[in-house]
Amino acid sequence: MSGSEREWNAEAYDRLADPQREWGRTVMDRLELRGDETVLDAGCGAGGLTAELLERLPHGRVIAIDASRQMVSRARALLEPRFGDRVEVHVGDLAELSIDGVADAIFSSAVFHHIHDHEALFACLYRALVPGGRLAAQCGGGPNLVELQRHVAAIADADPRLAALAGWPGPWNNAGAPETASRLDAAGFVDVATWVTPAPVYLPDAARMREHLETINLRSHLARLPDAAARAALLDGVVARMASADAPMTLDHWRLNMAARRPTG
């Protein structure tokens, strides 16, 4: 990943990432936490579940990963002041984590799918459970975004502009459920289990989802465009296709869950 898709526009990701948080809470409520354990956050954002993981754990701490800068400097301001040592947010990168035996759980949500190395991320994330300790997690994977893929394939063939787009195949590892199952079980996980669930994210209008797209699900294809004007190109042709699209307004989203636990012997 280079820094450039390392980074965020923390403000605005926070603004506008209600479906994450949505399908984050999913993800909290498979802990079945009993409030004294500690928890490493993985790709914890600007920190808003992460403020509501610590509220479920009144007895115990989190740790808090996140590639970009930006977001654990928010994720800082928000949580620091109001759970004090009980959190620590740390700038890290999740595939070359040294963390060892130190956490009950994993908690991830929206993260995973940004990372290409999946085998190295699992081996990370095994040494860092205690023996016992449970992933919960999920990312896209699977068809996640492939209508959208779709439509800035069809724009970027047909604008000059947009020629760094050319056969990018974008920057996502939307990885399947018996592949990374595979992965899991390769790292040492039991128990596993993977899954894929459709979820589409609706957006009211063309001005809302412009700013999904540039600081969401198009970030990285943007900062591969040589201007402003390739970038405008991009973002008015895909919400003019969207628009019109069978399902106007819709994100194509897939979510591929992860649960699995570290073996106790």
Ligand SMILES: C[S@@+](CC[C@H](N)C(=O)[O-])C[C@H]1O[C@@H](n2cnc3c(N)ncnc32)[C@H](O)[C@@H]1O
The other form holds:
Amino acid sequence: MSGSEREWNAEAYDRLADPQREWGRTVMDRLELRGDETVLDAGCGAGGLTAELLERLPHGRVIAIDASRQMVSRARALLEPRFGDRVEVHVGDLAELSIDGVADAIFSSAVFHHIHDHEALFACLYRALVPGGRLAAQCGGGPNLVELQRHVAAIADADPRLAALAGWPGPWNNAGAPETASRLDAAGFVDVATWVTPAPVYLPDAARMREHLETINLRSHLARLPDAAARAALLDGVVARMASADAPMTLDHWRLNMAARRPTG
Ligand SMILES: C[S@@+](CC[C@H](N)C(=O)[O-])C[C@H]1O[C@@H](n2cnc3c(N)ncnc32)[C@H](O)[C@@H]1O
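The form predicted on its own done, now the form predicted together with the named molecule:
Below is the entire complex, every chain and molecule, led by the chain shown above.
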């Protein structure tokens, strides 16, 4: 991953990420916390969901990791004054994590589809858990954003300024449920369940859709383009196509859900 692909506009993400927060809460609900656990927030972003996690852990703590320095700095500014030493926030790559046997649970939302090596990721997460520790995660998966990628391809094919995107399948690793179950099994997890669900996001306001695409869904596409004119052509073209699509102004999100446990023995 290049530096510009790793970095996020943390302020804009925080402002726009209502759908991500909704998804994250459903994953958090599945953890059924007692309130005194140590939980790893794997890919904490700007820290909004990490704060909600800490509210569910009045006697526990959170170790939050994210690859983006901007995200980590915003998460620290939000979390440290409020939760003090019950939270630590680190810059790190989850697929190279070297935490051993400290987390009672792992929470992750909207992160794993950004990581190409799921075998390495699951091996690291397994190692980070205490025996008996649980994983509750969700990310893009299955046919996630296939329609959006179709819009991108149609525009890129017709505009030489967008040549860097022609034939590019996009930055995501949208894994399926059966292959993910096999990878979690292979990493040593038990009680594995994986399933893919539709999660369309409707944003009727064109300006908001444009900013959402710029900040979240098309960040990596835009980072490949040579200049501001090319980036504007992509964003304007995609928003125009979305406005006249069969399901207008809808991002065709699909979520891959994971539940698993490190065995006690
Ligand atoms: C869509 S945001 C989700 C943030 C937060 N979990 C939420 O739901 O609001 C995706 C986050 O994954 C992080 N990320 C992507 N690849 C990562 C990796 N290999 N290791 C750690 N974090 C990563 C990004 O930096 C970004 O903050």
